[in-house]
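Encoded as structure tokens, the following chain is the form predicted alone, with no partner shown.
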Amino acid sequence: MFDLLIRGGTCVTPSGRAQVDVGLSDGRIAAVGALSVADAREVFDASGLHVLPGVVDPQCHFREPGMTHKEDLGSGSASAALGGVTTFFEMPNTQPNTDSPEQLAWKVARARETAWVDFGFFLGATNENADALGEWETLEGCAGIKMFCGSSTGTLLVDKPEHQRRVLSSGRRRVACHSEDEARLKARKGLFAGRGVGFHPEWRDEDCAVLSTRSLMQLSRETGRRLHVLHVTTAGELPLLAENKALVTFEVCPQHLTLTAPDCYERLGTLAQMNPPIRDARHQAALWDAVRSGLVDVLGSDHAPHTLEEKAKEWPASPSGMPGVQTLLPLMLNHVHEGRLTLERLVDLTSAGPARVFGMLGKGRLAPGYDGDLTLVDLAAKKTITHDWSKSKCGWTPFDGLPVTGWPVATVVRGRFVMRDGALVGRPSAQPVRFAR
């Protein structure tokens, strides 16, 4: 007796492609095979669906606390359960950042009350916690370090190599970072002065990705410490990071893989500012092949929401970011159906490369044993992405009017409908996920 069978369905398995059904119970999945005559508390027909394990989006920022007129907690994961992703990690750079053990228990125990899929939080690299942070990497619902090695949004930075060269010399886990160099980026700021967004691939330009990734690749084969570079968005760095594979994994975000400069900065504004850039067509062909290759590791959203009256600010003073995580698997799902990833791709880079990247228990596979976690798709659906879809606080999306082919039906979180058709099911009730030490 299962609590849940998903039958008929078409199921993504580590072993590829198979016509089975799937048994959930206690939060795990049971069984995966031929379980057409198997009871079950509830069945649902997966016929023409396809059923992916559940997707991770490993960089969301939901601005909880200190800027939930925005976003939060509750109002970003129903994003993510609507968009078909059954666990996200956040972002450190709140008001206050997350930068201290009761700060990352705060968001814990929030997360535990109003989230609708499982969670990992990040904990900020500072010039202050360096060296404590080995010890507070282990702490319950910790997704690993993030050090901002640029400014972006918010108040966190460790941009000098000394203090760099701490934080990855403090614990053993993998640093997650913002490659960009912050030198540069001040000394290139006021040579833009009263120009427009168009500009912001110039002042964030192609050797500030490049000088602070090299940087980086050396400190991490100094010290030995894991890293991943976040938001990956320049063909110079992919050299660096190829040869250097050994320690270093890196993510790309779906709006450098389908968006370019110029256009975006004329047709939407400061909608499409973010950090780093979105940037011109010879990138992402860059992007492009290395997804196919199989050198990126994994997907992130980088969702990052501000308000319209935020990102209606003269640039530079508009804020950087834009929501992503409703939108992360209906636009790859739009790249598969044009034939530029297979489906199986998408899921290395959205379920098991994260479990692989950062260490997770239980997460990642379609196999029995691990977390009841699934994503039901329909290939075929045609549907249009527009403003009123979007569940995030901010209300609006950079895809509006976007038509794609290829939509999520359903998420399941530990063995229990969060979306279905739509809408959202039941109550907030996920869990922090668990990691390897």
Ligand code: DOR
Contents of the next structure:
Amino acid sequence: MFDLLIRGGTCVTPSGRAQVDVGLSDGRIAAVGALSVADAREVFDASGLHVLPGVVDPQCHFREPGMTHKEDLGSGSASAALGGVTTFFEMPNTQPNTDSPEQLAWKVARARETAWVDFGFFLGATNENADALGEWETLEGCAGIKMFCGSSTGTLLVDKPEHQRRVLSSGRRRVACHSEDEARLKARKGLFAGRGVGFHPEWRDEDCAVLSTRSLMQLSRETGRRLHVLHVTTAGELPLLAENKALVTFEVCPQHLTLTAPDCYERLGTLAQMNPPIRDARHQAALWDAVRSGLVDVLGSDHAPHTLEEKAKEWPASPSGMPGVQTLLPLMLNHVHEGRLTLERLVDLTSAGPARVFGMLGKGRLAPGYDGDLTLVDLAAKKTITHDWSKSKCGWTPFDGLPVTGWPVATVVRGRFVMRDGALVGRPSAQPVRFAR
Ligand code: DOR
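With the form predicted alone already on screen, would you show the form predicted in complex with the ligand?
Zooming out: every chain and molecule, the one shown earlier first.
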């Protein structure tokens, strides 16, 4: 007797696509196979649908505490559930910063009460807490350490190699890095004042990313510490990342695979402004090659909402970032439909990849014994992404009006539906992800 039986769908299992049923009990996957005669408290007919292991978004900014006019853990995780995401990791540049055990515990407690899908939180590295991070990185709900090597939204910054080395020397888990060179950012900011958001990728240029990533690779080799480079955007970083594959993993964002400069800045103005920036077609083609070759480890949305009023400031005073947790999967399913990657490769990037990179326990695989986290999608559904559909508190999406083929129709977290047919169901009852130490 299962609690829930997902019957008749096409499952993406570790062995590939299979026409099998999934039986869930006590929050976990109990059986995968021909279960049509099995008994269950609830049966879901998944005929015509694909059943994926739950989608993990390992880079979100949900703004709580301190900026809850843009988002909070409840609204951000609801947006995640509506987009087919079963687990999120959240970033430490809140107000106050998540840079101590107390701040981390506050977020974990708040997410237990208000989040719709399972979660982990990054602890922010600072010059002050660098030596304590090794002790803190194994606290409950901690997804790892995040180090801003170049400044972005907020005040977190560890830009000097001597302090970066301290961060890498304290602890054992993979350190997630925002890789832009702070000295170059500072030196060049004034060059473009008054010239408009189209110059965002000129200011924060390829050299800015390459300089920082090259230096991080060196530090990783010196210290033997594993790193994860967030939102990689340039062709120039890819050979460096490939050379250091034993120690270093990395992420790309759907935005960088979908939007292209200069068109995005002409169409969207500062709504297209994020760090690192959306770049031209040459960089985008290199990122796609890296997706297809297997070099890229994970996709992350870098969901970073700001209100339209905030975004209306004149560049460069306008804040960087755009929402994305709800559009990650629809955009990528559309790329699958258009033949840019296979569904299996997408699952590798959104489930198996995050589990491997961050050492998640019991997640990332549609197989017996794993958590009952499933994302059900209709690969043939034709829909249009709209501001109205996007449930982030910021109230907009850069993809408004984009027609896509492929859509999430249900989200299951530890055996319970949290989204069905585009609506939230049940209530928030999320748990912190467990990690290997
Ligand atoms: O564009 C960005 N926005 N990049 C970041 O690194 C931070 C984020 C934010 O928090 O707004």
